[in-house]
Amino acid sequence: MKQSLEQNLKQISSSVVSPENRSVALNNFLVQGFPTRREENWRYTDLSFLKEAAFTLSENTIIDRLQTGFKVGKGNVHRLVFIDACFSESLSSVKALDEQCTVLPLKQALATNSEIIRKYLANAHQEDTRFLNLNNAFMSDGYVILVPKGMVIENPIHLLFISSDKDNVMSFSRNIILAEENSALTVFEEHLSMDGQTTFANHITQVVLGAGARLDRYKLQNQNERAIHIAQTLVDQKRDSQFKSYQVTLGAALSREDLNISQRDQGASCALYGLYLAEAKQHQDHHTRIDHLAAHGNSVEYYKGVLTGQAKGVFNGKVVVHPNAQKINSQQTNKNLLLSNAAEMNTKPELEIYADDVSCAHGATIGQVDSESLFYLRSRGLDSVSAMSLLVQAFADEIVETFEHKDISDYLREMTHAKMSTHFLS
C-alpha cells in the first residue's frame, strides 16, 4: 500500500494542508504502519489486509439526489453534504444562522477563520497517532462548526457523508466542533453508501466544549457491506460542560469507532449511548475512553449489540480516574445478544482509579434470547418469529429510547427496525 499512498499524495490539493506537512504526516504513518493484533487495543480487529490494498483518492464526484430519508418535522435543517469527503454545494442546505456562528465545510472555513481552525488542526492529540497521521496526510475536506458564547442552535445540524459508486476509493475528512461558553447545539452525522463498492474512509472529529457548553451528537453508520469505516472522535470538556453521544452502527464490512473524552475541569459530564447490529460477516469495533482529570465529574456509558450470522463484535470501554479527581461518578454497561452460534462478541470494560473518593461501576453480558421470555410470549398466542422479533426489538429499542431528539430518534428507530426485520428476524 506504501506505493499507492505515495502516488495519491502527489495528486491531492494543498489548500487544507501544505505539501510539506502532508509529506511529514505520511512518512510518520509509514514508519508506524497499520495496527496489528499483537497490540491489546487491536487484539480482535485485523487490518492486515489493508497492507496490500490499493485505494485511490476520488476526483470530484457529482450526484444529483440525496441518499438519506432524514427530515425534521418542524423548522429548517442545516445540512452539509460530502461525497467521498468532498463538499457538495448543490446538495447542501445551510439556512440562515447568526452571522457570528460558523457552519461551513473545512475549506471555506479556513478562508475566514484560518488562525483558530489551524490551531485546532495542529492540536489534535491522541494516544494512537497512526490514523491521525494518515488523516493529516490526505484530509480533503470536512465540516467546521463554531458556536459563539451563549448561542443556542435550536434545529439539528445534519452532516451527511456519502460514499460514491466508485470502487476502491479512499476518503479522509477532518471535522471541528467548537462550542464556546454556555452555548448549545445538536448535530447528526450520517454515513451512507450509494452502491456496493469497496471503499475506505478515515474520519477524525475534534470537539471542544467551553464552560457550561452542551453538545448532543448523533451518529449513524449505515454503509454498504464492502465498506471500511475508521473513525476517531476527540472530545475536550471544560468546567460544567455536557456531552451526549448517541451512536447507531448498522453497516460496513469492518468498522472501528474510537471515542476519547477528556474532562479537564470540575463538573463536566458525559453520557454515551450506542447500539450496533451486525450480521453475515460484518465486524464492528467500538472503543471508548473517558479520562476524569478533575473532581466532581460524571460519566454514563451504555452500549448494546445484536449479532447474527458469522458477525464479530468488539467493545472496549475504559474509564480512567486520575489522581486528585475526587467525587467522580461513573457507570458503564455493555450488553450483547447473540442470535446464532457462529456470532462472536468480545467485550472488555475497564476501570483505572487513582483517587479514593469515587463511585464507579462497570459490567458486561453476552447471551442469547431468554428462553423463558420466549416461552411466555408463545404461551400468549404469538408464533415463534413474532415472539423473537418482539424480544429482539425491545432489547435494541432500550437504547434508541434514550435518544432525546424526536425526529432523529424516529429516523434511527426506523433504520434499526428495517435492518432487523430484513436480516435478523426473517
Contents of the next structure:
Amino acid sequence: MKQSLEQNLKQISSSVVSPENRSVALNNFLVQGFPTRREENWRYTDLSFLKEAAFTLSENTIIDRLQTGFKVGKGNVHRLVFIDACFSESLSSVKALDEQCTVLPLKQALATNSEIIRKYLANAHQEDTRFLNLNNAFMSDGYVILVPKGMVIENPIHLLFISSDKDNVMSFSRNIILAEENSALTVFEEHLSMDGQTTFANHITQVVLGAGARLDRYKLQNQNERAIHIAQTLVDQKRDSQFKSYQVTLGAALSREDLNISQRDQGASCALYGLYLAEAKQHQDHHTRIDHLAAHGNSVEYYKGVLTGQAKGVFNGKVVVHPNAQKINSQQTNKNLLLSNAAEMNTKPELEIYADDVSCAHGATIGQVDSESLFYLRSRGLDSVSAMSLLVQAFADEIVETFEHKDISDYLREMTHAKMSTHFLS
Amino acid sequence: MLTIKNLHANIGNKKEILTGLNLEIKSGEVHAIMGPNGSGKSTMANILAGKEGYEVSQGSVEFLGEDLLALAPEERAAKGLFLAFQYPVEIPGVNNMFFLKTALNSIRKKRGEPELDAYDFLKKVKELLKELDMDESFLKRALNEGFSGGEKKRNEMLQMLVLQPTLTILDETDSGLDIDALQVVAKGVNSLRRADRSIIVVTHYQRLLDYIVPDYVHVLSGGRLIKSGGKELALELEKSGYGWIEKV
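Given the form predicted on its own above, I would also like to look at the protein as it appears in the form predicted together with the partner chain.
Next comes the full complex, and the chain you just saw is listed first.
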C-alpha cells in the first residue's frame, strides 16, 4: 500500500493542507503503519489486508440522486452532501440559517474563517495518531459547523456521506463542530454507498462543546457489504455541556467506530446509545472512551447488538476517572443477542478509577433469544419467524426508543426494521 | 374433543413425570384436575400446549381428530387450544395491544378468516377489559412487564377472551388471586362455556371450583389419574387432603 499511497499523494491538485504538511503526515503514518492485532485496542479487528490493498482518491464524481430517504416533517432540512468525501454543491442545501452560524464544507470554511479552523485541525488529539496522520495526508473535505454563543438551531443538520460506484476508492473527511457557550444543535450523519464496490472511508470528526452547550449527534452507517468504514469522533466537553450520541451501525464489511469523550470541566454530561446489527460476514467494532477529567461529571452508555450468520462484533467501552474527578456518576451497559451458532461477539467494559468518591457501574451480556418468551408467543398463534422477529425487534427498539428527534428516530427505526426483516429473519 | 391415552413423559430421560395418563374430554365439558405439588399437573398442561423440553416416550394425544403432539405450538393455537400459564413470562418491548392483535390475526389467518381491522379490534378489546375489571392503560404497557401476579393472570384471561379458544387449559390460574379477582376470572371463564367448547381447570385448591363448577374432577398423583368423580370429589379433597387417596 505504501507505493499506492505515495502515488496518490502526488496526484492531489488542490487541498486544504499544504503539500509539505501532507508528506510529513504520510511519512509519519508510514513509519507507524496500520494497527495490528498484537495491540490490545485492535485485538479483534484485523486490518492486515489493507497492507496489500491499493485504493485511489477520487474527485469530481457527480451523482444526481440523493440516495437517502430521510425527510424532515416540518421546516427546512439543512443538508451537506459529500461524495467520496468531496463536497457536492448541487445536492446540498442550507436554507434559512442565521448568518451568524456557519454550516459549510471545510474548504469553503477555511476561505472565510481560516485561523480558528486551522487551530482546531492542528489540535486534534488522540492517543493513537495513525489514522489522524493518514487523514491529515489525504483529507479531501468535510463539514464545519460553528454555532455562536446562545444560538439554538431547531432543525437537524443532515450530513450525508456517499461512497460512489467507483471501485477501490478511498476517501477521507475531516469535520468540525464547534458549539459555543449555551448553544444547541442536532446533527444527523448518514453514511451510504451508491453501489456494491469496495471502498475505504475514514472520517475524523472533532467536536468542542462550550460551557452549557448541547449537541445531539446521530450517526447511521449503512454502507454496502464491501465497504470499509473507519471513523474517529473526538469530543471535548466544557463546563455543564451535554453531549448525546446515537450510533446505528447496519452496513459495511468492516467498520470501526472510535468515540472518545473528554469531560474537561465540571458538570459535563454525556449519554451514548448504540445499536449494531451484523449479518453474513460483517465485522462491526465499537470502541468508546470517556475521560472524566473534572468533578461532577456524568456518563451513561448503552449499546446493544444483534448478530447472525458469521458476523463478528466488538464492543470496548473504557471509562477513565482521573485523579480529583470526584462525584462522578458513570454507567455502562452492553447487551448482545446472537441468532446463529457462528456469530461471535467480543465485549469488554473497562473501568479505570483514580478518584475515591465516584459511582461507576458496568455490565455486559451475550445471549440468545429467550426460549420461554418464544414459546409464549407461539402458544398464542404467532409462527416461529414472527415470534422471533417480534422479540428481536423489541430488543433493538429499546435503543431506538432513546432517540429523541422524531423524524430521525422514525427514519432510523425504518432502516433497522428493514435490515432485520430482510437479513435476520427470513 | 381431547383424548389422552397412556401418556408417558420425562424431561431429558431423567425421571418419568407422566406415567400413563388417560383422559377423555368431550365437547362442552369442564374438567378439574387436582393434585399435590409435583404430581405432573403443569407438565401435562405444558405438553398439551407444545412446550419444548419434554420427551413423550409412550402414548398419544388426539385433539379434534388430529395427532396433537405432531403440531407446532402455533398450529395448536390455531386449532383452538389455549393454555393460561401459571407463570406468564414478561416480555419487555412488546406492546400488549399490538401483541393481542397480532395473536388474534395470526390465528384468524391460519384459519382462513379475514383479519380484524384496528377499529373493530379496539372496540372488542375495550368491552372485554371492562368485563375483566381492567384499566385501558393495560393495552399500552409492555406484555406482562412489571405486572403484579394478579395483573398477569387477568392479562391471560384477556387473551383467552380475545382468542375464544375451543379448549382452554387453566394452569393454576387461581394461585395468587384474592377473592374479588377470583370471581372476575371465573366470570370470564364461565362466559366462554358453550356446548362446543371445553375447559380443563388445573388447580391445587377447591376454591376456584366454587365459581367454575366442573362436570368432572380428577386427582393426578405420581403422573397419572388415580381417582375421578363428580364435583363433590373436590369438596372431599378439600376436607381430607390428598393423603387418603394416595394411600388407596
